[in-house]
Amino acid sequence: MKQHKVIAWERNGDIGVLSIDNPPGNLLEEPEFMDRKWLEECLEDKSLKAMLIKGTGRHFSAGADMKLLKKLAQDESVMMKEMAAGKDLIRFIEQMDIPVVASVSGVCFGAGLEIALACPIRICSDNALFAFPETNYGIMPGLGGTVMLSKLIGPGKAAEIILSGDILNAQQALKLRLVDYCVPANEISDFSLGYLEKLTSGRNTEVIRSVMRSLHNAQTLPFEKALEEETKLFCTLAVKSMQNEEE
């Protein structure tokens, strides 16, 4: 196991497991809760097929450490720099070329929810709770939460969730499509790992990464350009597949 700031990393077969490791609430002590270069080093092994993000213990993450946030707020230029680094990290997770699952138990608030929203697949336990409580403190989500949530469920419902600061339970989150699956709390670890294993088993890493790149392109590129890039990825895979069959 590797440790950096409040993050732990380990391998489980072909799956990388990233744990927010600051119990009991798994608070994030700074916006850039881990160094991006450190994460890139963890992901260097090209045999890696997927990644799971979870919290240590009962909770996923209660979000930012408000004491630290108050210190950062004393210098706006420093805060801007720190928030930009945190947002860059979130964006990196969002654009990874392997499937990433957020496995959410307990509370998933604020920056913790922003991490979960950056993952293309979200699985929660039936005791999970979700919220953007920032407006209760006179602030707002700052690591991409307003953008990602609006994109996922629409600006109207996003405004309601963010401005109210209300807590959503697991079934409400499932209904809103904040999560893709909801399972019993005692099954979430096995279910999440099993889901990723089933998704990637028997698939070579190049196929997995090409599919994920194309899916990301669909979200970030103009429609025609995304189609063009899909064709390029398909042709590269097809040529290699046919060559392998001939050998």
Second form
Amino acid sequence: MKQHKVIAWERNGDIGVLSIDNPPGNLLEEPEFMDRKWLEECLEDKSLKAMLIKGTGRHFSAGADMKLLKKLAQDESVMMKEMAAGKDLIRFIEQMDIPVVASVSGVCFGAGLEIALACPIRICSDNALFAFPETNYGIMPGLGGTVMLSKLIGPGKAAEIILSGDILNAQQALKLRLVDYCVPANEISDFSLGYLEKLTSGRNTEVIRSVMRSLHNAQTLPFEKALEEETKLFCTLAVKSMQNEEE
Amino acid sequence: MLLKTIDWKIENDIGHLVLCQPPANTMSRHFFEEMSILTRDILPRADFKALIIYGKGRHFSSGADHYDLRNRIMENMPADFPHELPGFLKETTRSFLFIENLPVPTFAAIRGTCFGSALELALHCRFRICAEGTVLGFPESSFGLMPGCGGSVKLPAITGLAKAIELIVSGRNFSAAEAYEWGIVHKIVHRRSLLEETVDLAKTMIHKHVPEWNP
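What would you give as the form predicted in complex with its partner chain, now that the form predicted alone is on the page?
Time for the whole complex; same chain goes first.
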């Protein structure tokens, strides 16, 4: 187990488990909720096949610590720097070349929800609650929440959730496809880990990473450029698989 | 030009592109070569208002032969890869994109098996009509490969990222009912009436483009 700021890291077989470790609410004390270099070091092991992000205890994360955020906001330049670093972290998680699951139980608010949205796969427990409560405090999601939510569920529904600040339960989140799976609260740990184990078992890491890169390209590159990059990744794998057979 | 692996005909303004290497209609190198000829020399000059792609016999297609495919990649690998790609793969992408960009409604009528490159071809059609009992999938990851003709680009746009990761990384098969639930196919019909119902759908769309007051 490695610990940094409010984040803990451990390995479970081929899966890396990142915990937001500041119970009970797992508040994120600052927008730059972990050090990117530290995360990159955790991920350095190329045998890693997937990552899971969860909260320690009953909740995923209640989001930013408003008191600390207010203090931070007194100095605009510090605030801007922190926000940019936080966004960079979200972007880093979003672009990871292994599958990442957000395993959400209990409360998942604000910056916590932004971390969950950065994960390409979201699994929640049937007692999970989701919200962007920022507008209640006269602010708004600041780590890409407006962009990620709008892309995922459409601008209309996203506006409703962000402007109202209302809390969604697990069933509502599933219906909106804000989450991909909803399971009983006592099963979520086993289900999430089991899901990633089943997904990646027998698949070599080169294949997993190539597929993930191509899927990300599909989101970020123009269509025909993404097709070209896919063919490149495909050819590279084909050559490698031929060499492996010869060995 | 006589094609051996593809049957091409136009009936009542509807183009029929039939994969014709039964039993599994495996996409051999000849098939890809003939797709190139078809999309370069024949389809651009043909007059049709809708296109239906399907397989002869019980299956749509089991996809490409991955041993043959890998051999061809090794044989055709340009010296300056990855700046340049093997020509035959670029040509396959081009021919699939030609289908994608056709200015008429395009349908894949799918039954039996539809794997790998065959599913990629189907994803380049506007509509996918699927028979009950069809089995679909991207099995490439189980051969140490991945989709190479648009599968990993088209699928997430249809199903969302989570399902696309799940299907392509695991390589697992899925049923017609699952494909329908995830939006991969648009309609499920009985196996025996697959072609008939697809033709009917195509006809409906063609006729909607004819203004009623025009005699």
